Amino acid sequence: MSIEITNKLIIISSPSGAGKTTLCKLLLKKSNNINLSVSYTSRNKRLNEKNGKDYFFVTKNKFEQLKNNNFFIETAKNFNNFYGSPFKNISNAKKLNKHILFDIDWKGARKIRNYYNKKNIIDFFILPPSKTELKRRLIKRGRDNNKEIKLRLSYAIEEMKHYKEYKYVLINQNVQKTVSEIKKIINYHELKTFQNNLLHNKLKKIINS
């Protein structure tokens, strides 16, 4: 049985290099009613990252302990590193009456869909304009060597096959335009929920009067 909540779970997934992390950061900057679900990870912290803001950085042993204690809604292993979304992020967002944003892959998205009512979820799959552009973006990031770029590219092609599992599929040609489209879709769902609640309350009064 799926759990129903009032605030929305916003999921943004994409293959590596398609721009989901940049989109998430921009969406959060433009929205004051969305909280980011900060994941836990066993990978090493990069120079520009902050613990508690980008990720909660823990050892592999600590991650395994948390996982065994049902601390996470979903976990994933990518490039020999563990990632997990804690349940507490959802309850914290609910207390603040905010939506919660997940920057996760298709496997994590599938686990969240299995746990929570689908009408509470707004999920997006972000595609690059082309394979050539995806490769260019991976090279531009400057994080990986040629071997790792080839590996990420092959993983990306496999990940793209799961786009049909998402309500919305967007091609990220221009980051500002894509964020604008995401915001419009979220606003549509907010309005739909508001109208449904309004209608439900009015019908209740009419029937019970």
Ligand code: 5GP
Given for the second form:
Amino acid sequence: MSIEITNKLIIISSPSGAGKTTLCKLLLKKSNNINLSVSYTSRNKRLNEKNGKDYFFVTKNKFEQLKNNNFFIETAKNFNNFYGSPFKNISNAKKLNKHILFDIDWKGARKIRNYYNKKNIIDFFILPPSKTELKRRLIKRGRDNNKEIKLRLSYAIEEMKHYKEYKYVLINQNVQKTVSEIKKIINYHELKTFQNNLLHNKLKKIINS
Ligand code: 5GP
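How about the form predicted together with the named molecule, since we already have the form predicted on its own?
The next block holds the full complex; its first chain is the one shown before.
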């Protein structure tokens, strides 16, 4: 008897510069059962980014229009730009029987938790090893100017205060190690769902026999 594994909503949040983007990319590369929820944003595209792969880049007007048409599960304003997760990403992942990965902030995570059954959500908060390391990473990636780095660093400290809202908090010292921990946790949840379904079916048979 084959039992379907319920699709999970995987949320990964972290302050800017904790290595979340690299981490999500590696996790996706190592897992063929996870789809990324590509967000929409009104911010400018960075050099290494691709429209439709990293984000869907739209104007502020277009974003507002989509928002008014209930296109998004949740939206947030970060660093004076808008970000939003479209509903269609969840239905697409469900159709493909895949988990869906949200690379979103704590505000978005809160909204997803309010919207969907908590038992289907696996949420992670990723911390940098230290504030010095966070600053170093923000400077090293060289994609933001000084003013932007300062802004992101002050936001980062505020964001980190929300780590307690997450089921799993990991310190990203080494990206390979962190991804392997995340994969183990996802496997644990898959197994738990599988066993619960199995038990549920067995009980149903016993009761109805
Ligand atoms: P960045 O501009 O560095 O790509 O992203 C800035 C922040 O916005 C990151 O914390 C990222 O996780 C968050 N973010 C990206 N997309 C979304 C989204 O659709 N919703 C929410 N709430 N946050 C998002």
